[in-house]
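One chain comes next, on its own, written out as structure tokens in the form predicted on its own.
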Amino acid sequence: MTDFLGYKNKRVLVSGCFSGMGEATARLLLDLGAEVHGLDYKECKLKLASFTHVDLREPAAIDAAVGKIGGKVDALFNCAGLPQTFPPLDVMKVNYAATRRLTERVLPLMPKGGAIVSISSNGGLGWSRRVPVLMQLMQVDSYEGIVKWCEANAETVREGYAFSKEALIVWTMMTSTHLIKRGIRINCTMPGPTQTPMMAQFEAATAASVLDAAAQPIDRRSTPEEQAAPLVFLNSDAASYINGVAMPIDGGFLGGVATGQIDLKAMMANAAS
């Protein structure tokens, strides 16, 4: 039981390892004995097996980064993301198109028993109401095609953040049914408000009342470490039968919404005011 999660000597890749949830994830994986390789726009200060600078808005840069890492990849952690304060197209590129491209390029390096996890958000909880339009996007199978689709559907994409996180959830669910036939699992998490360096940008773009409401019923923000642990669990040997899941990591927020104890309509009214 000393290696319950099974990361000792595993070779793993973490995107977005510079700060926040990605940095906390990479640090935890190092503690668990994994060989950790990192990707980010800014250099990670952890003692990784390798670090590769990459701009996820450039598909060729993603391809080159994966080629540089090479070798076997037992687990992929898609932790990179942009908030809604960036241009909507950049948000869609990093949060959805790049996550999909990176995953597709890593898959040939992944053996049976491999696992993938991505960070979505409770901001994507509206995915079930937009499945028809999201499935249109799912059928676009290239980075460049996704960008063109987003440009042509700017009214649907809007600020980019919520739609990108919805797309990530639906893509995870859709992809899981195919990858499991190859012995590879894919899941995602839906964090609630988390105190990372990115939070300042969420605070600039979102009413404080909405952020406070989204932290119910626990009434505090999570730490990056509290988000990293579920990510590491989902890609571990201990989670071998968990596949195609969008797991809320939100202190009970979605439970409160589902049982009528948290009023989403009131939150949206506050967001609009």
Ligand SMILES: NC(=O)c1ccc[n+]([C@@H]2O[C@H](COP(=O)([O-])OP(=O)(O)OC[C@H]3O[C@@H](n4cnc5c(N)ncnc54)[C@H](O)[C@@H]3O)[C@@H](O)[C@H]2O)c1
Contents of the next structure:
Amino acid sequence: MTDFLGYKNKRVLVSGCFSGMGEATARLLLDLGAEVHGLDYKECKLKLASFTHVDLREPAAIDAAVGKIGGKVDALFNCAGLPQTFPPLDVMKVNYAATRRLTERVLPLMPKGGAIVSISSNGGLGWSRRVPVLMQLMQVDSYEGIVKWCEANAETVREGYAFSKEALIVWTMMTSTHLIKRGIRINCTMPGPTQTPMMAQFEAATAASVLDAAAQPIDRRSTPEEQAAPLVFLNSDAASYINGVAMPIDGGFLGGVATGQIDLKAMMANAAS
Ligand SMILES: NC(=O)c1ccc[n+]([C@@H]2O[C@H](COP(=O)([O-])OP(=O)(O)OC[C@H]3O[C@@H](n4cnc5c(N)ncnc54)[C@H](O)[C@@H]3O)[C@@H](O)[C@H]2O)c1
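Got the form predicted on its own; could you also share the form predicted together with this ligand?
Whole complex next, starting from this chain.
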């Protein structure tokens, strides 16, 4: 059989490889014959080519980790993330500022044909209504500057989760037009509710009716493997014409919302009641 995805002997980096989607992604990449390097602040149990302990809330630690891994990186998987049960600034740091920093540090190591994918969320689906303020944030290009901007705009950032995921989508789209000139693609996914360790945090912070409604129309949660496969596809040779995309991996939820078959307003009213 031909190597459709083309990961054999590719050198790849996965952030958030300890659990959930990142762990499932690293496992799948190992199965596909890639040389897998991982980052997390919790020890990963997989047999990776290397694992580096990094707290993504520390920009200097990100720089040091990339320096240690060195060499060529063919594909980057930004899978680490924090839910809204953490302080908003930590959520913005890990979900947006660190994703940006890690990507920017890895880019000099990435050859033509390289690819980057990040995990946003259906929680970021409101991005198009907040483009002006998101564009302000896009202009801030240092980790420290992003943190300062978030501190000064706490009422916009709110609990941090939705805003960080919106920022990730807009940043992916913005960056894709420049990177493709160097032969590098960048995309992100928008998962629906997925049964990972983070789900317990969502259950603590969100009404059960909203989580159930977000699993429409397929009426079940995704597995981490069902999220890993599209991530691996998007960074593969098979996706060579896909760039700047925020791809819903949600069993049809966004399609239902776009065609008025799923009523987002009623869903939110339920959450508030
Ligand atoms: N589970 C869902 O329903 C869902 C839905 C949409 C989007 N997402 C997103 O998917 C991504 C993966 O989450 P998951 O559901 O697999 O949850 P998870 O908690 O299993 O995975 C998150 C990973 O990020 C790592 N991480 C967190 N903070 C870190 C830090 N400061 N430094 C280094 N590593 C850190 C964790 O150790 C873990 O390995 C996240 O970005 C999350 O926001 C999840």
